[in-house]
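Coming up is one lone chain in structure tokens, specifically the form predicted alone.
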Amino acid sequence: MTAEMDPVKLMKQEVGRQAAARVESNTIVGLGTGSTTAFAIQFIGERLAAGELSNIKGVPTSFQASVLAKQYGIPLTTLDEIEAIDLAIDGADEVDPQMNLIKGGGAAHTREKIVDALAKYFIVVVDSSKLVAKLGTTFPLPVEVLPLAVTPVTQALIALGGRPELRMGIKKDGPVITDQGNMILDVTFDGIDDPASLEKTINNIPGVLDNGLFVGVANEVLVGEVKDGQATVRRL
């Protein structure tokens, strides 16, 4: 199938388009990691380089958000060199009622959850497979973890009531290794019933550095669809 054809990607297009359409200059911006946001930073670079913005800087998180930042000519700062992110925009892998998100399906959370949380808006960018009636139901919780705290950090989270298993990587032996150095454990639960609470316990467990619930972080959900082969975008 080629792009033209291809309506889920259109949606992707679509949803990333409107994002990128709330970047306003003389902003900073948080440039989120996956296929969807992806889209978002290839129009921000393309508004910059028509003109229709100015003096945006952006920071990424993640080394793919980089790499494709620069592709895409848009100016890259990091967290010492400003003192407010004004927009973030970032995908999901789980998106609940409340608003509330399971995200580090590509193992970069740590880092969406930092920049993501300094924004003071935040624009999370999703089709609509990821909606949820409930946390945990359909994605495991990714957990990053220190490399020599993965086994006890492991019997902690059977305790709490979680499967872990250690996610391995693709095309390489071994784990799947993060831009900081750890590992992933994903964890899966029969849905989460307090995902407050849930992110709360983990986190306090020594050895973790942060997992993949995102409570309370969100202003905005776009939401992309495909409807008779039309991709339509709306609101949550």
Second form
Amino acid sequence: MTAEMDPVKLMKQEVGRQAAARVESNTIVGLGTGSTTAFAIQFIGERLAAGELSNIKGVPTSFQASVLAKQYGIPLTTLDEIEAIDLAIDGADEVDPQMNLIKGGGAAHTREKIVDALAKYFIVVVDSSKLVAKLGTTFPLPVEVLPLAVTPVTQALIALGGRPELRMGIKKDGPVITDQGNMILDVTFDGIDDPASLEKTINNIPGVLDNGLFVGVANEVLVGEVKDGQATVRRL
Ligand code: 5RP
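Same protein, different condition: the form predicted alone was shown, now please give the form predicted in complex with ribulose-5-phosphate (5RP).
Then the entire complex follows, led off by the chain already shown.
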């Protein structure tokens, strides 16, 4: 099977394309993190290069987003230089029927939440495998923690009924270090009954920067699906 025929890649590519098509000239765009958003960034860059779009600036949510934006010729800005973000495009690891999310598979959820929550409109781009009836059933909840507080935060998360595991690097020995210099605890909960309350409770533990629960932040979800080898996009 060639890379082009991989159905997951096809779905990600198509939702990325459709999200990029929603970007308008003269706007500020939040650029999310992950393999699906990477396609959106690529297509935004292609629209700029083709002259279909002009005068946009991106607010990156990670080193990955800023590297890709530079590669595809998207000018960047910072939160200090702008008054508003018009549209944010970002991926997710789980999406529930209320459009609440778990994010942070790429360890970028702290910056992603700042940018996505500030946006006037936030479009989530996922393939259909990310849809769940209840959050926390297929993906552990990422929690960004100051390195010096990993032990007490681990104990506090166990007391909340979770099973935290320090995220380890791939092609890097030792723990994953976030773009802000912190560590990630991935917490298995076997289903989260009240995401809004758990989001606040975890963020109230001293030493926690933010967790990957995004409650009431998304305005729209684009879901990539593959039928008969053809990628299609459904809107929630
Ligand atoms: C990064 C994220 C990503 O958006 C999430 O992990 C989805 O990634 P992908 O599009 O590669 O499946 O939250 O922190």
